[in-house]
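Let's start with one chain on its own, the form predicted alone, as structure tokens.
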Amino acid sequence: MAICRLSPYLRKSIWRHWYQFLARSYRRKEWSFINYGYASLDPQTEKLQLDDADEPNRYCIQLYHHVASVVDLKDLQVLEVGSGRGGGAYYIKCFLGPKKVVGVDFSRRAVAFCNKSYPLVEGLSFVAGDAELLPFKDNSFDVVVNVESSHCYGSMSAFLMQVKRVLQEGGYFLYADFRDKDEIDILRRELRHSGMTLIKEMNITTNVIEAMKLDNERKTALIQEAVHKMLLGPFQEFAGVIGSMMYEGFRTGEVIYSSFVLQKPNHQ
């Protein structure tokens, strides 16, 4: 993905920018989510009992649901970093038990769509900050979450400094996001490096691609309908559609999507 080559600022800074443009140009409730989905593979799978109005986001709440299911977070004080649109945080306060969620956003346009569309969830808040400077005190949560976000971080290992400050001791960051293939060891070592105990890695590219085989339909309609002919390509790239370089690169290999599950170690 070419931005991804880009230095780590001007990167950051791009992507300020089209989030905010988002925000301020796409209002509409049903673009409450912002990822690549998950799909299971295993036939077997149980699957997740959604209402009705959810229904349409299915694969980008399955997404959400394999990253922040792993822990049991009933009565946990969440922060997810990089919240978007809100439905991932709306997804975690209302289905999955937890005292609280804070979602935390670098686009303040988009932290008011949040605010706005999430006004009554008691326990579900959001607030503008940086990734990389998050505006909290040290050991606050229980969990730190973040879904497919890091990747427009300046410094990724300026963020799991902050992920550790701001978790309790025992507390735990699960993650997921992707990397060029000869980007993927570097995130490793950043994650084993960040005085963090790395749990569980799952590569789930795979997982992702079935995701944006079975959504194609439905993003595709939307963007059709929503967006003006002139941006119809940055959208449909952004979106990673059939046929674009991001679904091209998870396709051939030369992107991969994982999942991480880190803890907090105990004070010694």
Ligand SMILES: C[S@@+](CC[C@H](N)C(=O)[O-])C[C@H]1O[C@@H](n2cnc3c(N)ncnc32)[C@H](O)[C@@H]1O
Given for the second form:
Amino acid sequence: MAICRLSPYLRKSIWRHWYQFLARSYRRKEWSFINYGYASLDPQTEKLQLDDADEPNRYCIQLYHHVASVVDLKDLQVLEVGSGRGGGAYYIKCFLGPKKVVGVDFSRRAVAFCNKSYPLVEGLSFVAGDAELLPFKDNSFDVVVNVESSHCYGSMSAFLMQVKRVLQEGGYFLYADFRDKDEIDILRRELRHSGMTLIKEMNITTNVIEAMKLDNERKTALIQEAVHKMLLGPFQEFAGVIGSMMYEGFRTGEVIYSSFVLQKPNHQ
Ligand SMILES: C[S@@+](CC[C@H](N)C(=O)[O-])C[C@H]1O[C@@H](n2cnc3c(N)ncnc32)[C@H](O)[C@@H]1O
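Would you mind giving the form predicted together with the ligand, to go alongside the form predicted alone above?
Everything in the complex follows now, all chains and molecules, and the chain you saw is the first one.
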């Protein structure tokens, strides 16, 4: 992705303005996710049971389920970094059983949107903050979740230091994002040097492409309905509709989508 090649500072600033713009301009509550989704390619996989109201967001939810259901979250304290429009944190809180979920995002407007959208869910809250300087005490969470957000950060290493700092010993970092194929080794190196143990890595690009195909009609219709025609192109690109550069990047193997499980060691 071209924006990934900009200087870290500029890239971060562009993303911040973009997400502030999205939260200011598009306030539909039902638009509660911003990710490319996940679909199983195994016909034996049991279909995730969802409420009717959540069905339109099935693929986005399935990405969260893929990332966050690796660990039993029952009664744990979870932090989601880059919580966007809040749908993922809400899914984790209401369906995966943790005691508490805090979503943090650097778009203050997105945080305000979330606090307005989910005011009555006990144990779910959203705060403004930067992934590279998390506003939480050391050792304050059992699990940190991060979905399709880290490509926006100025420094992945700074983010990983923060994840390790806020995690309890033995806590998990459950993570998914995409990178250009020539940057995936850099990401692996950053993860290995994070002081956390890399337990699992999965290339889920084909699952993401499948979700993009299955969700294409819904996303295209939503964009047509909600977006001014001058902005159709950028939105189709951002949403990764079929034929977009993002979709083609995944399809041709130029961009790789991966998920990872890391654990903070005990007694460090
Ligand atoms: C593609 S969206 C993903 C949102 C959500 N995780 C989801 O899957 O629906 C990326 C999110 O990361 C947030 N973000 C980007 N850079 C950030 C940073 N440095 N600190 C905190 N949040 C950040 C953006 O504001 C945006 O909400």
